[in-house]
Amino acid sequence: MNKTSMILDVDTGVDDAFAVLFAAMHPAIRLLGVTCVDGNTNVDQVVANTLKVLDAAGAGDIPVARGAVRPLLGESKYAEYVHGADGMGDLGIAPSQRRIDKRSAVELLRDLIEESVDPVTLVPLAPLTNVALFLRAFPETAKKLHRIVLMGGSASAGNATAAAEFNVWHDPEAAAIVFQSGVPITMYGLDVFMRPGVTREEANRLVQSAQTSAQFGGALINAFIERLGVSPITLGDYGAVATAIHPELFTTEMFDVVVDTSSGPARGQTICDRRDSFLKELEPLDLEDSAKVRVVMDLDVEAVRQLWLKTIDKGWS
(Lines of atoms letter the chains of each structure in order from A and count residues from 1; the text may use other names and numbers.)
(Lines give C-alpha, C1' and ligand atoms only; values in the text may rest on other atoms or scores of the structure.)
(Ligands and ions follow the chains in the order given, each with its own letter.)
Protein backbone atom coordinates (compact mmCIF):
# COMPACT_ATOMS: atom_id res chain seq x y z
CA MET A 1 0.00 0.00 0.00
CA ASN A 2 1.31 3.44 -0.96
CA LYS A 3 1.58 5.71 2.05
CA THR A 4 1.16 9.46 2.36
CA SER A 5 3.84 11.07 4.51
CA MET A 6 1.91 13.53 6.65
CA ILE A 7 2.40 16.12 9.37
CA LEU A 8 -0.57 17.39 11.37
CA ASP A 9 -0.78 20.87 12.89
CA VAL A 10 -3.48 20.88 15.57
CA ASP A 11 -5.23 22.74 18.38
CA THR A 12 -6.66 19.55 19.87
CA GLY A 13 -10.09 19.93 20.86
CA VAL A 14 -12.59 17.21 20.22
CA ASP A 15 -12.76 17.20 16.43
CA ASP A 16 -8.97 17.49 16.13
CA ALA A 17 -8.87 14.38 18.30
CA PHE A 18 -11.05 12.54 15.76
CA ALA A 19 -8.51 13.51 13.07
CA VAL A 20 -5.38 12.63 15.06
CA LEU A 21 -6.88 9.28 16.04
CA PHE A 22 -7.59 8.46 12.40
CA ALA A 23 -4.23 9.68 11.07
CA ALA A 24 -2.30 7.68 13.65
CA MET A 25 -4.19 4.48 12.81
CA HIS A 26 -4.81 4.45 9.07
CA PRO A 27 -2.34 2.24 7.13
CA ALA A 28 -2.15 4.65 4.19
CA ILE A 29 -0.73 7.43 6.39
CA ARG A 30 2.85 7.69 7.60
CA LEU A 31 2.37 10.20 10.43
CA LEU A 32 5.73 11.91 10.72
CA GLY A 33 4.85 14.26 13.56
CA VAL A 34 2.31 16.60 15.13
CA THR A 35 2.76 20.29 15.87
CA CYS A 36 0.53 22.07 18.38
CA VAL A 37 -0.79 25.63 18.34
CA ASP A 38 -2.96 27.92 20.43
CA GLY A 39 -6.56 27.76 19.17
CA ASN A 40 -9.46 25.80 20.63
CA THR A 41 -7.62 26.09 23.96
CA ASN A 42 -4.19 27.18 25.19
CA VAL A 43 -1.19 25.51 23.59
CA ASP A 44 -0.06 23.62 26.71
CA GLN A 45 -3.50 22.00 26.99
CA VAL A 46 -3.39 21.28 23.26
CA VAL A 47 -0.10 19.41 23.73
CA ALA A 48 -1.49 17.41 26.67
CA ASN A 49 -4.62 16.50 24.69
CA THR A 50 -2.63 15.46 21.63
CA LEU A 51 -0.44 13.10 23.64
CA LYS A 52 -3.57 11.49 25.14
CA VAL A 53 -5.03 10.90 21.67
CA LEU A 54 -1.83 9.24 20.47
CA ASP A 55 -2.01 6.96 23.52
CA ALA A 56 -5.59 5.99 22.64
CA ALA A 57 -4.52 5.27 19.05
CA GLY A 58 -1.72 3.00 20.25
CA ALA A 59 0.67 5.13 18.20
CA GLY A 60 4.41 4.65 18.19
CA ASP A 61 7.01 7.27 18.99
CA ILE A 62 5.58 10.17 17.00
CA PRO A 63 7.22 13.53 17.79
CA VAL A 64 4.89 16.22 19.15
CA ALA A 65 6.10 19.82 19.38
CA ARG A 66 4.77 22.93 21.12
CA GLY A 67 4.15 25.94 18.91
CA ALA A 68 2.72 29.45 18.98
CA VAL A 69 1.04 30.63 22.17
CA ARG A 70 -1.06 33.34 20.50
CA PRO A 71 -2.00 34.70 17.06
CA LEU A 72 0.42 36.86 15.10
CA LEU A 73 -1.68 39.90 16.05
CA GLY A 74 -4.23 40.37 18.81
CA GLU A 75 -5.31 38.07 21.58
CA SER A 76 -6.36 34.41 21.69
CA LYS A 77 -10.03 33.61 21.30
CA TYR A 78 -10.65 30.12 22.66
CA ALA A 79 -13.56 27.75 21.93
CA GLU A 80 -13.73 26.04 25.33
CA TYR A 81 -17.46 26.73 25.40
CA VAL A 82 -17.65 24.05 22.69
CA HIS A 83 -14.80 21.70 23.61
CA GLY A 84 -14.85 21.92 27.43
CA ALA A 85 -12.50 23.52 29.93
CA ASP A 86 -9.76 21.02 29.03
CA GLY A 87 -10.51 21.36 25.31
CA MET A 88 -11.48 17.70 25.04
CA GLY A 89 -14.86 17.15 26.62
CA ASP A 90 -13.85 17.35 30.31
CA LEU A 91 -13.67 13.55 30.46
CA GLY A 92 -10.93 13.46 33.09
CA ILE A 93 -8.56 11.42 30.91
CA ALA A 94 -5.34 10.56 32.71
CA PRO A 95 -2.21 12.47 31.58
CA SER A 96 0.04 10.79 29.04
CA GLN A 97 3.53 9.64 29.91
CA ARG A 98 4.79 10.58 26.44
CA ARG A 99 7.41 13.29 26.28
CA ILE A 100 7.11 16.38 24.16
CA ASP A 101 9.80 16.96 21.55
CA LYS A 102 12.44 19.49 22.60
CA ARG A 103 12.21 21.33 19.29
CA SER A 104 9.72 24.10 18.61
CA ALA A 105 6.88 23.42 16.19
CA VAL A 106 8.61 25.45 13.48
CA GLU A 107 11.88 23.55 13.96
CA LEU A 108 10.12 20.19 13.91
CA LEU A 109 8.33 21.09 10.68
CA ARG A 110 11.66 22.05 9.11
CA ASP A 111 13.42 18.89 10.22
CA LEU A 112 10.67 16.45 9.27
CA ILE A 113 10.27 17.94 5.80
CA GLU A 114 14.02 18.05 5.18
CA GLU A 115 14.52 14.48 6.40
CA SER A 116 11.60 12.89 4.56
CA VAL A 117 12.50 10.77 1.55
CA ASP A 118 8.94 11.12 0.23
CA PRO A 119 6.97 14.31 -0.47
CA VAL A 120 5.22 15.61 2.66
CA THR A 121 1.58 16.63 2.95
CA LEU A 122 1.01 19.18 5.72
CA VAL A 123 -2.49 19.03 7.20
CA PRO A 124 -3.27 22.02 9.45
CA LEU A 125 -6.47 21.58 11.48
CA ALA A 126 -6.07 24.75 13.52
CA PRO A 127 -5.31 28.45 13.30
CA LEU A 128 -2.43 28.80 10.87
CA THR A 129 0.04 30.61 13.16
CA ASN A 130 2.63 27.81 13.25
CA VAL A 131 2.46 27.27 9.52
CA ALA A 132 2.86 30.98 8.74
CA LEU A 133 5.87 31.23 11.05
CA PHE A 134 7.42 28.18 9.39
CA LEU A 135 6.86 29.57 5.90
CA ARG A 136 8.55 32.84 6.83
CA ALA A 137 11.41 31.24 8.80
CA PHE A 138 12.30 28.47 6.33
CA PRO A 139 11.05 29.42 2.85
CA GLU A 140 13.45 27.05 1.06
CA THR A 141 12.24 24.08 3.10
CA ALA A 142 8.64 25.16 2.50
CA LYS A 143 9.22 24.78 -1.25
CA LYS A 144 9.78 21.06 -0.65
CA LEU A 145 6.23 20.57 0.67
CA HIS A 146 4.06 18.50 -1.63
CA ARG A 147 0.91 20.34 -0.62
CA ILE A 148 -1.16 21.74 2.25
CA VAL A 149 -4.61 20.28 2.94
CA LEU A 150 -6.18 22.44 5.61
CA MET A 151 -9.34 22.59 7.65
CA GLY A 152 -10.42 26.18 7.62
CA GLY A 153 -12.33 28.86 5.78
CA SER A 154 -15.59 28.80 3.90
CA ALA A 155 -16.89 29.57 0.44
CA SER A 156 -20.20 30.51 2.03
CA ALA A 157 -21.00 31.55 5.63
CA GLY A 158 -18.94 31.50 8.81
CA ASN A 159 -19.30 30.10 12.32
CA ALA A 160 -17.09 32.29 14.53
CA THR A 161 -18.82 35.26 12.90
CA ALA A 162 -21.40 35.54 10.13
CA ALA A 163 -18.54 35.79 7.65
CA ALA A 164 -15.58 33.91 9.13
CA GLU A 165 -14.70 30.33 10.07
CA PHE A 166 -12.98 29.92 13.46
CA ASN A 167 -9.48 28.78 12.43
CA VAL A 168 -9.01 31.60 9.93
CA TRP A 169 -10.77 34.16 12.16
CA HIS A 170 -8.47 33.31 15.07
CA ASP A 171 -5.42 34.44 13.07
CA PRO A 172 -6.32 36.03 9.71
CA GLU A 173 -2.83 37.41 9.14
CA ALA A 174 -1.33 33.93 9.44
CA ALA A 175 -3.97 32.53 7.09
CA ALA A 176 -3.19 35.21 4.51
CA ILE A 177 0.51 34.29 4.61
CA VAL A 178 -0.30 30.60 4.11
CA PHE A 179 -2.79 31.13 1.29
CA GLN A 180 -0.34 33.40 -0.56
CA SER A 181 2.64 31.07 -0.04
CA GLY A 182 2.56 29.41 -3.44
CA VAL A 183 2.31 25.93 -1.89
CA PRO A 184 -0.61 24.01 -3.48
CA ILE A 185 -3.57 24.29 -1.08
CA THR A 186 -6.76 22.31 -0.68
CA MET A 187 -9.28 23.94 1.66
CA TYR A 188 -11.71 21.71 3.55
CA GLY A 189 -14.04 24.29 5.06
CA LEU A 190 -17.48 24.90 6.50
CA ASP A 191 -19.17 24.10 3.18
CA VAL A 192 -18.72 20.40 4.04
CA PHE A 193 -17.44 20.44 7.64
CA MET A 194 -20.72 19.56 9.36
CA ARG A 195 -21.87 16.81 7.01
CA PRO A 196 -20.02 13.61 8.06
CA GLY A 197 -21.39 12.81 11.52
CA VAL A 198 -21.76 10.05 14.09
CA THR A 199 -24.95 9.39 16.06
CA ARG A 200 -25.33 8.66 19.76
CA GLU A 201 -26.21 5.07 18.90
CA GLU A 202 -23.02 4.64 16.88
CA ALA A 203 -21.02 6.27 19.67
CA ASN A 204 -22.47 3.84 22.20
CA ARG A 205 -21.46 0.93 19.99
CA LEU A 206 -17.93 2.32 19.84
CA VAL A 207 -17.81 2.58 23.62
CA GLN A 208 -18.66 -1.13 23.83
CA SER A 209 -15.90 -2.10 21.40
CA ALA A 210 -12.87 -4.11 22.46
CA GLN A 211 -10.65 -1.48 20.78
CA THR A 212 -9.29 1.23 23.10
CA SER A 213 -9.29 3.67 20.20
CA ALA A 214 -12.99 3.06 19.54
CA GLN A 215 -13.87 3.42 23.21
CA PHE A 216 -12.01 6.71 23.29
CA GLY A 217 -13.68 8.01 20.13
CA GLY A 218 -17.13 6.98 21.33
CA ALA A 219 -16.62 8.72 24.68
CA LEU A 220 -15.56 11.93 22.93
CA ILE A 221 -18.61 11.83 20.66
CA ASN A 222 -20.97 11.33 23.59
CA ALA A 223 -19.33 14.19 25.49
CA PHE A 224 -19.73 16.43 22.45
CA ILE A 225 -23.38 15.41 22.06
CA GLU A 226 -24.08 16.18 25.72
CA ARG A 227 -22.37 19.57 25.51
CA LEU A 228 -24.00 20.70 22.27
CA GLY A 229 -27.31 18.86 22.58
CA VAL A 230 -27.27 17.58 19.00
CA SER A 231 -26.94 14.18 17.32
CA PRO A 232 -25.32 13.22 15.01
CA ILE A 233 -22.16 15.11 15.87
CA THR A 234 -19.76 16.21 13.16
CA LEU A 235 -16.43 14.47 12.68
CA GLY A 236 -15.19 17.92 11.69
CA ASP A 237 -11.45 18.23 11.18
CA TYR A 238 -11.08 14.56 10.29
CA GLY A 239 -12.49 15.36 6.87
CA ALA A 240 -9.33 17.24 5.89
CA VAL A 241 -7.21 14.17 6.66
CA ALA A 242 -9.55 11.96 4.65
CA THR A 243 -9.36 14.40 1.73
CA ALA A 244 -5.59 14.02 1.67
CA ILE A 245 -5.68 10.23 1.21
CA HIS A 246 -9.04 9.63 -0.52
CA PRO A 247 -9.58 12.56 -2.90
CA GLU A 248 -11.98 10.44 -4.96
CA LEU A 249 -14.55 10.81 -2.14
CA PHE A 250 -14.54 14.60 -2.44
CA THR A 251 -15.62 17.12 -5.08
CA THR A 252 -13.44 20.20 -5.37
CA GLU A 253 -13.44 23.43 -7.35
CA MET A 254 -10.60 25.87 -7.96
CA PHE A 255 -11.31 29.43 -6.81
CA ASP A 256 -9.44 32.67 -6.42
CA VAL A 257 -9.41 33.20 -2.64
CA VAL A 258 -8.57 36.23 -0.52
CA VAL A 259 -8.36 36.27 3.28
CA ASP A 260 -9.91 39.42 4.76
CA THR A 261 -7.45 40.90 7.27
CA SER A 262 -9.37 44.12 7.80
CA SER A 263 -10.74 45.17 11.20
CA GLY A 264 -14.32 45.21 9.94
CA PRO A 265 -17.19 42.71 10.21
CA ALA A 266 -15.72 40.48 7.48
CA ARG A 267 -12.38 39.98 9.28
CA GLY A 268 -11.22 36.40 8.77
CA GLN A 269 -13.50 35.70 5.83
CA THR A 270 -12.12 33.60 2.98
CA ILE A 271 -13.53 35.44 -0.02
CA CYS A 272 -13.97 32.86 -2.80
CA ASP A 273 -14.64 34.17 -6.28
CA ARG A 274 -17.41 31.80 -7.41
CA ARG A 275 -18.66 33.90 -10.31
CA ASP A 276 -19.07 32.62 -13.85
CA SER A 277 -15.90 32.92 -15.89
CA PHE A 278 -17.24 35.67 -18.17
CA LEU A 279 -18.00 37.85 -15.15
CA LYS A 280 -14.53 37.24 -13.75
CA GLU A 281 -13.08 38.38 -17.07
CA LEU A 282 -15.21 41.53 -17.07
CA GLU A 283 -14.45 42.41 -13.45
CA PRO A 284 -11.50 40.36 -12.11
CA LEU A 285 -10.91 40.07 -8.37
CA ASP A 286 -8.91 43.26 -7.98
CA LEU A 287 -6.72 42.21 -5.09
CA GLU A 288 -3.02 41.46 -5.38
CA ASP A 289 -3.13 38.98 -2.51
CA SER A 290 -5.58 36.50 -4.05
CA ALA A 291 -4.48 32.88 -4.44
CA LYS A 292 -5.65 29.87 -6.42
CA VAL A 293 -7.08 27.41 -3.91
CA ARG A 294 -8.79 24.05 -4.41
CA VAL A 295 -11.95 24.13 -2.27
CA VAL A 296 -13.93 21.05 -1.20
CA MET A 297 -17.58 21.65 -2.10
CA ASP A 298 -19.14 18.17 -1.79
CA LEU A 299 -18.33 14.67 -0.55
CA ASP A 300 -19.57 11.10 -0.31
CA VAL A 301 -20.85 11.47 3.24
CA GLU A 302 -21.52 7.82 4.00
CA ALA A 303 -18.19 6.62 2.61
CA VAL A 304 -16.32 9.25 4.62
CA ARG A 305 -18.21 8.32 7.80
CA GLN A 306 -17.60 4.63 7.38
CA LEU A 307 -13.91 5.19 6.67
CA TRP A 308 -13.48 6.79 10.10
CA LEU A 309 -15.62 4.23 11.94
CA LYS A 310 -13.81 1.28 10.35
CA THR A 311 -10.38 2.73 11.04
CA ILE A 312 -10.81 3.53 14.71
CA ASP A 313 -12.97 0.53 15.63
CA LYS A 314 -11.63 -2.53 13.87
CA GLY A 315 -8.20 -1.17 13.10
CA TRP A 316 -6.14 -2.52 10.21
CA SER A 317 -3.87 -5.49 9.87
Ligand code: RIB
Given for the second form:
Amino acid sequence: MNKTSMILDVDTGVDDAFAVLFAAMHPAIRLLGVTCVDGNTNVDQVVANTLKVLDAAGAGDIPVARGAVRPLLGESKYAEYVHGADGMGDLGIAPSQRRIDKRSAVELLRDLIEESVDPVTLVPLAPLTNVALFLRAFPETAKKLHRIVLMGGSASAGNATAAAEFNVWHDPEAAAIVFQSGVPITMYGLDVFMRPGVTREEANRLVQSAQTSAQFGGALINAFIERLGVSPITLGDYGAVATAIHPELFTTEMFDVVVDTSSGPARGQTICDRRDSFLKELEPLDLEDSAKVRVVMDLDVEAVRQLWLKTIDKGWS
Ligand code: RIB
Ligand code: CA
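Show the other one: the form predicted together with this ligand, since we just had the form predicted alone.
Full assembly next; the chain just shown is listed first.
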Protein backbone atom coordinates (compact mmCIF):
# COMPACT_ATOMS: atom_id res chain seq x y z
CA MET A 1 0.00 0.00 0.00
CA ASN A 2 1.27 3.48 -0.86
CA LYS A 3 1.74 5.47 2.35
CA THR A 4 1.54 9.23 2.73
CA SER A 5 4.30 10.67 4.94
CA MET A 6 2.50 13.24 7.05
CA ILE A 7 3.15 15.78 9.80
CA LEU A 8 0.25 17.28 11.77
CA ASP A 9 0.32 20.74 13.36
CA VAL A 10 -2.41 20.87 15.99
CA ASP A 11 -4.11 22.84 18.77
CA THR A 12 -5.75 19.75 20.34
CA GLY A 13 -8.89 20.49 20.71
CA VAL A 14 -11.63 17.95 20.43
CA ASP A 15 -11.70 17.82 16.65
CA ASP A 16 -7.91 17.88 16.40
CA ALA A 17 -8.12 14.75 18.56
CA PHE A 18 -10.42 13.12 16.00
CA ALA A 19 -7.78 13.90 13.36
CA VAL A 20 -4.75 12.74 15.38
CA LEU A 21 -6.53 9.50 16.35
CA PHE A 22 -7.29 8.79 12.69
CA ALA A 23 -3.85 9.76 11.36
CA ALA A 24 -2.07 7.59 13.95
CA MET A 25 -4.22 4.57 13.08
CA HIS A 26 -4.84 4.67 9.31
CA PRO A 27 -2.56 2.21 7.47
CA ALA A 28 -2.02 4.56 4.50
CA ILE A 29 -0.52 7.27 6.72
CA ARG A 30 3.06 7.36 7.95
CA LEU A 31 2.68 9.88 10.80
CA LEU A 32 6.19 11.33 11.09
CA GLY A 33 5.41 13.69 13.95
CA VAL A 34 3.02 16.18 15.54
CA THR A 35 3.77 19.83 16.33
CA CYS A 36 1.68 21.76 18.85
CA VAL A 37 0.66 25.41 18.81
CA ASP A 38 -1.35 27.93 20.83
CA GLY A 39 -4.91 27.96 19.57
CA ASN A 40 -7.98 26.30 21.09
CA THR A 41 -6.11 26.32 24.40
CA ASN A 42 -2.57 27.07 25.62
CA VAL A 43 0.27 25.17 23.97
CA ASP A 44 1.21 23.16 27.07
CA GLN A 45 -2.37 21.88 27.36
CA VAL A 46 -2.29 21.15 23.62
CA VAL A 47 0.83 19.01 24.13
CA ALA A 48 -0.72 17.15 27.07
CA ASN A 49 -3.93 16.50 25.09
CA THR A 50 -2.03 15.33 22.01
CA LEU A 51 0.01 12.81 24.01
CA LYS A 52 -3.22 11.38 25.47
CA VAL A 53 -4.68 10.94 21.98
CA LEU A 54 -1.59 9.03 20.83
CA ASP A 55 -2.05 6.75 23.87
CA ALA A 56 -5.68 6.11 22.88
CA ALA A 57 -4.52 5.32 19.33
CA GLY A 58 -1.97 2.82 20.63
CA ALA A 59 0.58 4.75 18.58
CA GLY A 60 4.29 3.99 18.50
CA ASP A 61 7.00 6.49 19.43
CA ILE A 62 5.78 9.47 17.36
CA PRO A 63 7.67 12.71 18.15
CA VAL A 64 5.52 15.52 19.58
CA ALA A 65 7.04 19.02 19.85
CA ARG A 66 5.94 22.23 21.58
CA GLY A 67 5.66 25.36 19.42
CA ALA A 68 4.47 28.93 19.58
CA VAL A 69 2.89 30.12 22.82
CA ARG A 70 0.89 32.92 21.12
CA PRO A 71 0.18 34.43 17.68
CA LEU A 72 2.87 36.44 15.82
CA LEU A 73 1.07 39.62 16.80
CA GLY A 74 -1.54 40.19 19.49
CA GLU A 75 -2.73 37.92 22.28
CA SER A 76 -4.01 34.35 22.46
CA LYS A 77 -7.73 33.85 21.95
CA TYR A 78 -8.87 30.49 23.33
CA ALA A 79 -12.00 28.47 22.53
CA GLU A 80 -12.82 26.73 25.82
CA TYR A 81 -16.49 27.48 25.17
CA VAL A 82 -16.23 24.85 22.38
CA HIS A 83 -13.53 22.46 23.60
CA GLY A 84 -13.85 22.64 27.41
CA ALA A 85 -11.48 23.98 30.09
CA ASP A 86 -8.79 21.38 29.27
CA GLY A 87 -9.32 21.83 25.52
CA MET A 88 -10.41 18.22 25.04
CA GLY A 89 -13.89 17.81 26.41
CA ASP A 90 -12.92 17.75 30.15
CA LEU A 91 -13.03 13.94 30.15
CA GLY A 92 -10.57 13.69 33.05
CA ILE A 93 -8.23 11.36 31.14
CA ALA A 94 -5.06 10.45 33.06
CA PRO A 95 -1.86 12.25 31.94
CA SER A 96 0.21 10.37 29.34
CA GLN A 97 3.57 8.85 30.27
CA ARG A 98 4.94 9.77 26.84
CA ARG A 99 7.76 12.31 26.73
CA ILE A 100 7.68 15.44 24.60
CA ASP A 101 10.44 15.77 21.98
CA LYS A 102 13.28 18.01 23.18
CA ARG A 103 13.21 19.99 19.92
CA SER A 104 10.93 22.98 19.31
CA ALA A 105 8.16 22.63 16.72
CA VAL A 106 10.08 24.45 13.99
CA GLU A 107 13.19 22.30 14.59
CA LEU A 108 11.12 19.09 14.45
CA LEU A 109 9.46 20.27 11.22
CA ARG A 110 12.90 20.97 9.72
CA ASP A 111 14.37 17.63 10.78
CA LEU A 112 11.41 15.47 9.70
CA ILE A 113 11.22 17.10 6.26
CA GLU A 114 15.02 16.90 5.76
CA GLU A 115 15.15 13.25 6.87
CA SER A 116 12.13 11.98 4.92
CA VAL A 117 13.00 9.84 1.90
CA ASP A 118 9.60 10.51 0.30
CA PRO A 119 7.45 13.63 -0.18
CA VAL A 120 6.03 15.09 3.05
CA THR A 121 2.46 16.38 3.40
CA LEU A 122 2.06 18.96 6.18
CA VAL A 123 -1.48 19.07 7.62
CA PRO A 124 -1.99 22.14 9.84
CA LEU A 125 -5.22 21.93 11.86
CA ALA A 126 -4.66 25.05 13.95
CA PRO A 127 -3.52 28.68 13.79
CA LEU A 128 -0.57 28.81 11.37
CA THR A 129 1.97 30.39 13.74
CA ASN A 130 4.33 27.37 13.81
CA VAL A 131 4.15 26.91 10.05
CA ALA A 132 4.88 30.59 9.38
CA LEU A 133 7.86 30.55 11.78
CA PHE A 134 9.18 27.37 10.12
CA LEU A 135 8.88 28.93 6.64
CA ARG A 136 10.82 31.98 7.78
CA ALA A 137 13.45 30.08 9.80
CA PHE A 138 14.22 27.27 7.33
CA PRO A 139 13.31 28.46 3.79
CA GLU A 140 15.62 25.95 2.11
CA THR A 141 13.93 23.04 3.90
CA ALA A 142 10.51 24.58 3.16
CA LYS A 143 11.28 24.18 -0.56
CA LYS A 144 11.35 20.41 0.00
CA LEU A 145 7.83 20.35 1.47
CA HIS A 146 5.56 18.53 -0.98
CA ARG A 147 2.29 20.27 -0.06
CA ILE A 148 0.15 21.74 2.71
CA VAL A 149 -3.40 20.47 3.30
CA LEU A 150 -4.82 22.74 5.96
CA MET A 151 -8.00 23.09 7.95
CA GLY A 152 -8.70 26.80 7.90
CA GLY A 153 -10.32 29.68 6.11
CA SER A 154 -13.61 29.91 4.29
CA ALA A 155 -14.83 30.80 0.80
CA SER A 156 -18.09 31.82 2.46
CA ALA A 157 -18.92 32.91 6.04
CA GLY A 158 -16.74 32.82 9.15
CA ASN A 159 -17.20 31.21 12.57
CA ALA A 160 -14.94 33.18 14.94
CA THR A 161 -16.33 36.36 13.34
CA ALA A 162 -18.82 37.00 10.56
CA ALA A 163 -15.93 36.99 8.08
CA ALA A 164 -13.13 34.88 9.55
CA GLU A 165 -12.54 31.23 10.41
CA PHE A 166 -10.93 30.64 13.86
CA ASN A 167 -7.50 29.29 12.79
CA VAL A 168 -6.88 32.17 10.37
CA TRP A 169 -8.52 34.76 12.67
CA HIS A 170 -6.27 33.67 15.58
CA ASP A 171 -3.11 34.60 13.59
CA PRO A 172 -3.87 36.32 10.26
CA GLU A 173 -0.25 37.42 9.69
CA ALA A 174 0.92 33.81 10.01
CA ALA A 175 -1.80 32.67 7.61
CA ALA A 176 -0.79 35.32 5.08
CA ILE A 177 2.84 34.12 5.23
CA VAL A 178 1.74 30.51 4.66
CA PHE A 179 -0.69 31.29 1.83
CA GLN A 180 1.97 33.40 0.05
CA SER A 181 4.75 30.82 0.58
CA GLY A 182 4.49 29.18 -2.83
CA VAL A 183 3.98 25.74 -1.26
CA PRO A 184 0.96 24.05 -2.96
CA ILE A 185 -2.02 24.50 -0.62
CA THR A 186 -5.32 22.67 -0.32
CA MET A 187 -7.74 24.54 1.93
CA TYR A 188 -10.30 22.48 3.87
CA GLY A 189 -12.42 25.30 5.23
CA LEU A 190 -15.83 26.11 6.63
CA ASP A 191 -17.53 25.43 3.29
CA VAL A 192 -17.37 21.71 4.18
CA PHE A 193 -16.05 21.61 7.79
CA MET A 194 -19.41 21.01 9.50
CA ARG A 195 -20.73 18.33 7.14
CA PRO A 196 -19.07 14.98 8.10
CA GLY A 197 -20.60 14.29 11.52
CA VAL A 198 -21.32 11.47 13.98
CA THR A 199 -24.57 10.98 15.94
CA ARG A 200 -25.03 10.33 19.66
CA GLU A 201 -26.27 6.81 18.80
CA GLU A 202 -23.10 6.09 16.80
CA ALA A 203 -20.99 7.53 19.61
CA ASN A 204 -22.68 5.22 22.10
CA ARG A 205 -21.88 2.25 19.85
CA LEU A 206 -18.22 3.33 19.81
CA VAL A 207 -18.17 3.60 23.61
CA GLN A 208 -19.42 0.00 23.81
CA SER A 209 -16.59 -1.23 21.57
CA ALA A 210 -13.82 -3.43 22.97
CA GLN A 211 -11.25 -1.13 21.28
CA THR A 212 -9.70 1.68 23.34
CA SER A 213 -9.52 4.02 20.34
CA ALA A 214 -13.25 3.58 19.67
CA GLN A 215 -14.17 4.10 23.32
CA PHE A 216 -12.04 7.27 23.39
CA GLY A 217 -13.55 8.58 20.13
CA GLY A 218 -17.07 7.85 21.32
CA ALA A 219 -16.54 9.56 24.68
CA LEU A 220 -15.11 12.65 22.94
CA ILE A 221 -18.07 12.84 20.56
CA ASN A 222 -20.55 12.55 23.42
CA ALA A 223 -18.73 15.29 25.35
CA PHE A 224 -18.77 17.49 22.22
CA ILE A 225 -22.52 16.83 21.71
CA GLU A 226 -23.27 17.63 25.36
CA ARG A 227 -21.28 20.88 25.23
CA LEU A 228 -22.68 22.16 21.92
CA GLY A 229 -26.13 20.56 22.20
CA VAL A 230 -26.22 19.24 18.64
CA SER A 231 -26.22 15.74 17.11
CA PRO A 232 -24.73 14.78 14.70
CA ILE A 233 -21.58 16.69 15.66
CA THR A 234 -18.85 17.49 13.15
CA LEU A 235 -15.58 15.52 12.96
CA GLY A 236 -14.04 18.89 12.10
CA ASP A 237 -10.27 18.85 11.57
CA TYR A 238 -10.32 15.14 10.64
CA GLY A 239 -11.74 16.13 7.25
CA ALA A 240 -8.46 17.76 6.25
CA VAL A 241 -6.54 14.53 6.94
CA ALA A 242 -9.11 12.55 4.91
CA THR A 243 -8.68 15.06 2.06
CA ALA A 244 -4.95 14.39 2.05
CA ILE A 245 -5.26 10.61 1.60
CA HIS A 246 -8.58 10.27 -0.25
CA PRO A 247 -8.85 13.26 -2.61
CA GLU A 248 -11.35 11.30 -4.72
CA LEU A 249 -13.94 11.84 -1.98
CA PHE A 250 -13.68 15.62 -2.22
CA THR A 251 -14.54 18.26 -4.84
CA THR A 252 -12.19 21.22 -5.12
CA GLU A 253 -11.95 24.47 -7.05
CA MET A 254 -8.92 26.72 -7.61
CA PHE A 255 -9.34 30.27 -6.39
CA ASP A 256 -7.07 33.28 -5.99
CA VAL A 257 -7.01 33.81 -2.23
CA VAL A 258 -5.85 36.74 -0.10
CA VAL A 259 -5.80 36.79 3.71
CA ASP A 260 -7.14 40.04 5.17
CA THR A 261 -4.59 41.24 7.76
CA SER A 262 -6.24 44.61 8.26
CA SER A 263 -7.60 45.69 11.64
CA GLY A 264 -11.11 46.02 10.30
CA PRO A 265 -14.21 43.80 10.63
CA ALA A 266 -12.90 41.38 7.96
CA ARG A 267 -9.56 40.74 9.73
CA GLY A 268 -8.66 37.07 9.22
CA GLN A 269 -10.96 36.55 6.24
CA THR A 270 -9.64 34.33 3.43
CA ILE A 271 -10.95 36.34 0.50
CA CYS A 272 -11.58 33.84 -2.31
CA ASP A 273 -12.08 35.37 -5.77
CA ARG A 274 -15.06 33.38 -7.09
CA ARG A 275 -16.00 35.89 -9.82
CA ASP A 276 -16.30 35.00 -13.50
CA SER A 277 -13.01 35.49 -15.31
CA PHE A 278 -14.06 38.56 -17.33
CA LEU A 279 -14.97 40.38 -14.10
CA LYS A 280 -11.71 39.38 -12.46
CA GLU A 281 -9.87 41.09 -15.31
CA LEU A 282 -11.64 44.35 -14.49
CA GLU A 283 -10.17 44.52 -11.00
CA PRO A 284 -7.77 41.64 -10.18
CA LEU A 285 -7.55 40.58 -6.57
CA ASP A 286 -4.49 42.16 -4.92
CA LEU A 287 -2.22 39.95 -7.00
CA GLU A 288 1.10 40.48 -5.20
CA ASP A 289 -0.52 39.07 -2.04
CA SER A 290 -2.82 36.49 -3.58
CA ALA A 291 -2.14 32.81 -4.06
CA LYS A 292 -3.78 30.14 -6.17
CA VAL A 293 -5.32 27.77 -3.62
CA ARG A 294 -7.22 24.50 -4.10
CA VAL A 295 -10.38 24.99 -2.01
CA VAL A 296 -12.57 22.04 -0.93
CA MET A 297 -16.16 22.86 -1.88
CA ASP A 298 -17.95 19.50 -1.58
CA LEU A 299 -17.45 15.93 -0.36
CA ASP A 300 -18.96 12.44 -0.19
CA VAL A 301 -20.17 12.86 3.40
CA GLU A 302 -21.11 9.22 4.06
CA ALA A 303 -17.84 7.85 2.69
CA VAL A 304 -15.83 10.32 4.78
CA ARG A 305 -17.82 9.50 7.90
CA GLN A 306 -17.41 5.71 7.41
CA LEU A 307 -13.69 6.13 6.74
CA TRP A 308 -13.20 7.58 10.23
CA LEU A 309 -15.55 5.15 12.00
CA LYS A 310 -13.98 2.05 10.40
CA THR A 311 -10.45 3.28 11.12
CA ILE A 312 -10.90 3.94 14.83
CA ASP A 313 -13.18 0.90 15.35
CA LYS A 314 -12.03 -2.16 13.43
CA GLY A 315 -15.34 -3.89 14.14
CA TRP A 316 -17.51 -1.04 12.82
CA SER A 317 -20.17 -2.02 10.26
O1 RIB B 1 -12.61 26.83 12.80
C2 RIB B 1 -12.35 25.48 13.11
C3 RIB B 1 -11.01 25.34 13.73
O4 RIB B 1 -11.05 26.01 14.96
C5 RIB B 1 -10.66 23.87 14.03
O6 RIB B 1 -9.29 23.65 13.82
C7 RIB B 1 -11.01 23.71 15.48
O8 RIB B 1 -10.09 22.84 16.16
C9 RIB B 1 -10.91 25.10 16.04
O10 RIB B 1 -9.65 25.29 16.54
CA1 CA C 1 -7.83 22.66 15.48
